[in-house]
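First, one chain by itself: the form predicted on its own, in structure tokens.
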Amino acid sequence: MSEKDFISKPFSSTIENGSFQWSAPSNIALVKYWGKKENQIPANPSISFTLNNCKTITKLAFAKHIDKLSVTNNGFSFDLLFEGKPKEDFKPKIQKFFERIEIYCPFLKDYHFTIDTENTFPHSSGIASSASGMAALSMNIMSLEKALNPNMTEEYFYKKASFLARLGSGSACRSIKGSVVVWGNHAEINGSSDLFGVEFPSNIHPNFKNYQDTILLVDKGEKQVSSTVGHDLMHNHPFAEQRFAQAHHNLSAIKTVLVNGNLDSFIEIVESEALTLHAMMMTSLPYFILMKPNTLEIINKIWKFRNQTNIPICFTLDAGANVHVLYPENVREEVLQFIAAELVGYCQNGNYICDEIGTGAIKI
């Protein structure tokens, strides 16, 4: 598919008023994307969980305007809440977030919205709410056209829901459906594309079934560097070419790895990929440390308790100094009490979050 078969076709329905509910949830990166090309293209495939917990709740009311003159914002027109209040400095990211759309949804220049958003975790948590809350919106814009278009088919509904997501912020696009997720050109995934998040299309061992992130809030504060600043580092990277290429031959071995089940060929390869997006970031220019010193505190018990108990737990990290602590469902009672044991000393303010393998983004 390409770009021009998201943009709408005229409706044959038309809807005066009404609202939509969707949640949906964050996901955590297995194989990362790093660096981006024009309009939120990845430089590399990537894949990832989608979690359960962790997610962004949106309403998106709507009425037709009754007369143009009324629309101001270069024809858009909202207002938005978080967790009920109004909530202006939002408002800027949702502004251009329609601008990139306009296009695929002219629609949208027709209503007021009113967009009313909440998170499951708390907004200073230091856990990225930008893939849950654009994915969430996006679901409920592709509700209203699907209103407006009756006859869109369910695939198209999800293509082009993760298609827009992915305008929003790009891991969004992994958001929207699936419990492994794929987003990127990968010549050993079917059907995989870098406009939009596809499902992972074998079938996944039972060792990943319900598998369990627990995410050690290390630094609730706002990241040091945004995620634009940061994939744009990767322009003239020494090392980006390289990069790219180790991310298409990890996704080959995790496609096995998924599908096997081996869990110390699947330590490896998040670990790695956790540790080689830190590492592009302090060999950039400018370059940025962004793990803090109870992050490699943490790393460095992780690996001492599984080197002593052979239990198969491992961490990834996003691109801030928090640890996912990754591990299966059936030795999730000796890993929270090691985390309890050893670990919540190294958070802030004792905080973490326990989370698992979830399947997508849920109409309301």
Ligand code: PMV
The other form holds:
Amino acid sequence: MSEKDFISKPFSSTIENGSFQWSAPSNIALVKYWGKKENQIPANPSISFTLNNCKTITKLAFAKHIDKLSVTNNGFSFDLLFEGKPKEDFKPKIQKFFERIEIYCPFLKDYHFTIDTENTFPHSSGIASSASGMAALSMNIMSLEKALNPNMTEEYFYKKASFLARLGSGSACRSIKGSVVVWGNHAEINGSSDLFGVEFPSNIHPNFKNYQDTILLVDKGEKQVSSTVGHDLMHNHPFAEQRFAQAHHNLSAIKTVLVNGNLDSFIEIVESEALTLHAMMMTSLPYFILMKPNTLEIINKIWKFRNQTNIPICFTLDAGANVHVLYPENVREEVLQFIAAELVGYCQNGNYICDEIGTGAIKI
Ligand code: PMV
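Please give the other form, namely the form predicted together with the ligand, since only the form predicted on its own has been shown so far.
Now the full complex is given, and it begins with the chain already shown.
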């Protein structure tokens, strides 16, 4: 499929007003996306677990314009509510998103929207809400497009939702479906695309069923360097080409592991990917560090615990200081005890979130 396939055709139906509501989860990458080309095309393929509990819930109410001439803001008209209250500082991001997807969804200009959004996780937790937020909004927009074009297939509906979410925030395209999603062209993943996320095409080994992710909230502050700036610094990065090749290689390796259930190999790939992501940040120009001292304390404790107990627990990191602790469901009790006894002290205000693999966006 190409970008052109996502430009909507003239519709047979009309709809004056109504509303939709979708929830979409966050996701955690196992092989990381870091570096992009124009139009949110990833520099390398990535793969993630879709989460279950960390979600954004978004209601999109729409009413057709009677008088389009009074619409400003480049032709887009919307109000934005966060937890029921107007939130002006989120608006520029949505405005930019609408402008980016206008060519694919020209019908957006026919309506005034009220976007009412909330997260199940605390706003200031340091967990990025852009993936779940852009995914939830994209699902709503696709529900509207489907109302205008009732013949749309389910396959196209989900592909275009992921395509739109990607234009909002790259990794958001992996938050539409579950439980494991690949985004970016990869020679060994059938149907993989730079334009949207696809479900991992093979059967996943039972070891990964209900895989757990406990997110340790080390630092809830605003990041010093945004993901956008970080991705940009991969242009002319001295290790960029090796890194992109490594991601292809690691995706091949993890593909095998997800099928054969080898947890030692899983741990090695996932931890190496997390540290490589942060190594790229540390070797960018300008260089930067998003890990905090407590991030390293936690990593060392996890390694010690794993060595002592042989429990297959590992960590991964996204673009921040928080630590995602990944482990199979059958060791949940032991790991939660370990976290409560030894890791909580490194979390800001002792906060952490228990999550697990989920199935993707849900219509409410
Ligand atoms: O989707 P963005 O632009 O916020 O980038 C996300 C990048 C990482 O979280 C660090 C890695 C990933 O693949 O999710």
